[in-house]
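Here's a solo chain for you in structure tokens, the form predicted on its own.
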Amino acid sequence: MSSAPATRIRDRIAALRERFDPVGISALLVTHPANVFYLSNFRGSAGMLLVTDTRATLVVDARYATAAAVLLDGPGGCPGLDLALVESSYEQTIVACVGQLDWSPGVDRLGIEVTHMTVAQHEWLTQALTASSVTLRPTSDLVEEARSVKDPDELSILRDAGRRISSVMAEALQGLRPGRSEREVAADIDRTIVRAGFDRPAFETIVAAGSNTALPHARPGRRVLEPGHLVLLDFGGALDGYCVDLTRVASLGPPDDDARAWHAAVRSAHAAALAVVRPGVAAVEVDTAARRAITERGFGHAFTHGTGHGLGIEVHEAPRIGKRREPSDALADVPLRVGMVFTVEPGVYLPSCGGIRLEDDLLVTETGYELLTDVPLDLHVV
């Protein structure tokens, strides 16, 4: 499982440094799993990083502190952190730390991740630092957004990812008898996944059948694929941290007219959308060309979900590729940028007869964009 060079790790810690002042703020505590990963190559189920303008210290407890100081000093490590140990708690810790600082005057504006922090710990550190100068100030996405533009160590293994994943559903796709359940089918992809050299999958993988197209996020049951059922199939993999995911769907027999038609609105929409990505666009402009393109044919009421959305550590990222929730919906704007890695997954879903959706990755270029998934968008007839 490999990792972020050291240096990339520094130049990722400076340019979040860069972000402080701008914000109002002079160190960040970083609780999210994946920023912290991102911040430290540390991966774990917990942990924390506090970052000064001088220093940055990785919080673990017991559990970590062997694969910590490994990771930290070792070949290839990032001998630029220090190492914490969880005595107590982490609060109690992060406190600790915070007081062996160095606080100079105007110093002492502590970053949280408003959208990682539950109440009790906001509570718990605002009384446990009321003796002292430092104060809480929330923030929100400042790693998020660096996130969302890839650097060339993370394009290398998403576009390996891509190029497995693909192999997975081509397998999986030919793999499709009547008579297996939706599980069978969701266990044998899982297995292939892990086989492809994945860490694991990036989500629970969907199988759905007949009717249960209809259903975006249908999980895996005991219905049994027969003749005439669409079948939609939807996975991603976790390689080296970073995640993939796509989504096709097959016929058990030849497809009836009202299948052709779904599939066709779908394609149509997932060209619109890939032909306007490039440079400087807006995000939610990618959204409106699938989904107009889709109410063309008259199925604009059944697409009910957004165009797609930015891959990476986690498999639901930023960039957002959706309608603007609101007037002033600053997500929605975001304008697409080289080195932004996200899905386009336009579906059209009839309640009780069934749905189609048709995803692939793609990375935006400084010419368009580049495709990291490749299967083609036919309707698999089996």
Given for the second form:
There are 2 protein chains.
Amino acid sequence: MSSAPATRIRDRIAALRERFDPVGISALLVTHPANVFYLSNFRGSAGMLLVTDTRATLVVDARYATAAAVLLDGPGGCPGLDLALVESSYEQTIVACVGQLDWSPGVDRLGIEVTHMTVAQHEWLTQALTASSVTLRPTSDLVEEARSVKDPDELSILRDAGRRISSVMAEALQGLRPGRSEREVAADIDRTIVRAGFDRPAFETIVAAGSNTALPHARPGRRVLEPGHLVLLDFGGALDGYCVDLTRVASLGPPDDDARAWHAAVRSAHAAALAVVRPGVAAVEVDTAARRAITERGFGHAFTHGTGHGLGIEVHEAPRIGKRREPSDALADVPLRVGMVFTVEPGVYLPSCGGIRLEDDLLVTETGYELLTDVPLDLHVV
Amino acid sequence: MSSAPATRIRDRIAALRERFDPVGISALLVTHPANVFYLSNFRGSAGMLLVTDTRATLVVDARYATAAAVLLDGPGGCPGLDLALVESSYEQTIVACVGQLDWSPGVDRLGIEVTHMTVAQHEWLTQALTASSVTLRPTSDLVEEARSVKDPDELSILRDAGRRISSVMAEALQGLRPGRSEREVAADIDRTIVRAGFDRPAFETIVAAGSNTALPHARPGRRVLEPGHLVLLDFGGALDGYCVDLTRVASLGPPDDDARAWHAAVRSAHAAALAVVRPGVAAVEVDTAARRAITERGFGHAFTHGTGHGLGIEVHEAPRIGKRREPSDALADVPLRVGMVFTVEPGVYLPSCGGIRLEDDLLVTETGYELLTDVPLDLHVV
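Okay, that was the form predicted on its own. Show me the form predicted in complex with another copy of the chain next.
After this comes the whole thing, all chains and molecules, with the earlier chain placed first.
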């Protein structure tokens, strides 16, 4: 499993430090695992990173002690990145680390990630730091915003991952046969994902047959594929820690007129969304374009989710490609930037009847976009 | 996928309401997905449940609207359980639901789950409720404590799951061969887990070969199994929403003296832990017994994690079977109760060298315990 080079990690931490002053903090406690990974190459289910102006300390518990030590000594190790081991709890270790630092007056504001710290952790830390001069300051999305624009190391992984997941889809579509259950098909796909070189499926693979295609987040069950069924496949893979995500729909035998109409609407929305992607365009415009196309074909009411989501270390991350949620919605107005990677995945869902979704992954380029995934958009008749 | 009967859901909600008065709340906003599932049969990556003295409202977004409606109408549906659809955000919908309720003075304290609500959510809700008479009150583990003692519906699933995962282990051990990579073996195991009837693997399957066995949370990689390797298999399955978890170690060819000594130490710890399990014993005593046995054999320093963890809707839940973390540690002193289900999984890890872990799942009974998993504890020589 490859890691980002040490120089890249150093660059990411340096870029983060540049953000400290503007938001009024002198250090940041990074608690979101995806952010910790981005800034240290460490991936575990637990682990925190304390970044000050001069130091970065990775805090892990005993389960990860050896893995973290190997990591910091290896090619992804980073001079200036220290390791601290949890004795009794993460919070206590953080307080001990904080106590060892020099907090001069004026540089005693420790940022916390408010969308990734629980109320309980916050209360504990506030209490434990009462005696010190350190105060906690809310921050949000500092690391997430940096992560939304991918660097060259990340793009090379994502391009590779996009090619691999496309080949998995091609194989999965060919293997569909009446008589197999959704769950069996999903297990085969998961195996193919790993055989294609991925670390793991990026999320629980969706295989939905017949009327189950009307459930946007269907879980594969015991339903058996039958002639005439639509079969929706939505899966992803994580490669070296980065996620891609792809959806296509097959028809077991010739599709009926309804299915053709849904597919045509979704395909036109997919094309309309891609057509507006270029640097500087607000994220919400991509959604608006897709929604308009589906609405024009009479299925606006049946497009019940956003058009897409950013992809990277997390399978859902910034930018958000969806509707405006309130009159002043900063995330809707985020301008697309070169290096952003996200899905475009319009869909229509007719409850108890059926549905279609078509999803691709793309990279924003100087002149528009580059598709990372490559599978024909047809309703695949098998 | 079967669901808890409506009467069972009603009982669980009634038991929760009994806890309201003692902790000084008149309603609870349930935000932890596992708790939402326990109280409603709804499982999605998002979803909240607002429980008052007289009503319970499941709040889901459009992606889950159909699934939730089908669920509430089906055999697991529950009269008195309402459905509310998210318009713009979960928080806004919750505030709207709260606004529709009758909050008389004295019954205007809305409990929140502090270990499952972020600082950002808390600030938003506090702000949004300023104008109302409702105040937010911190609570923790109200639902988790109830979940730690399994009811008959849960036990019947867990017993079934324990049998199934044991058969997967037997098959996995037989299939180990030099020349295959950790990742290939893991993919085979995941497939076998699904073929055995599970919804999915309960967590990322661990296959660690050679010195990788020294990493308690190893991720399967490209390392190829070689003659003489120890191979550690740690995997689980989720059946109807409930998790089981099992670890065994094989030796490709006769193990050396070191491996035998580690195995003997861990096996004695496993036996020592089981020997103390009965109702009324403090959870920490199970850990103490295992730790003492390993220490007596000279590997105390190499047993770097707790002895076990509760199992159920989550693969790690109450009770915690580990060391005392501070002089007054309520979780360490939790008395074992009939119906608790947890793992016993002592291990030793010698960095860069190798390790052994043996894990089983058990149920606390009136007279001691019942093992849910059943695979010989030997170092399996293949």
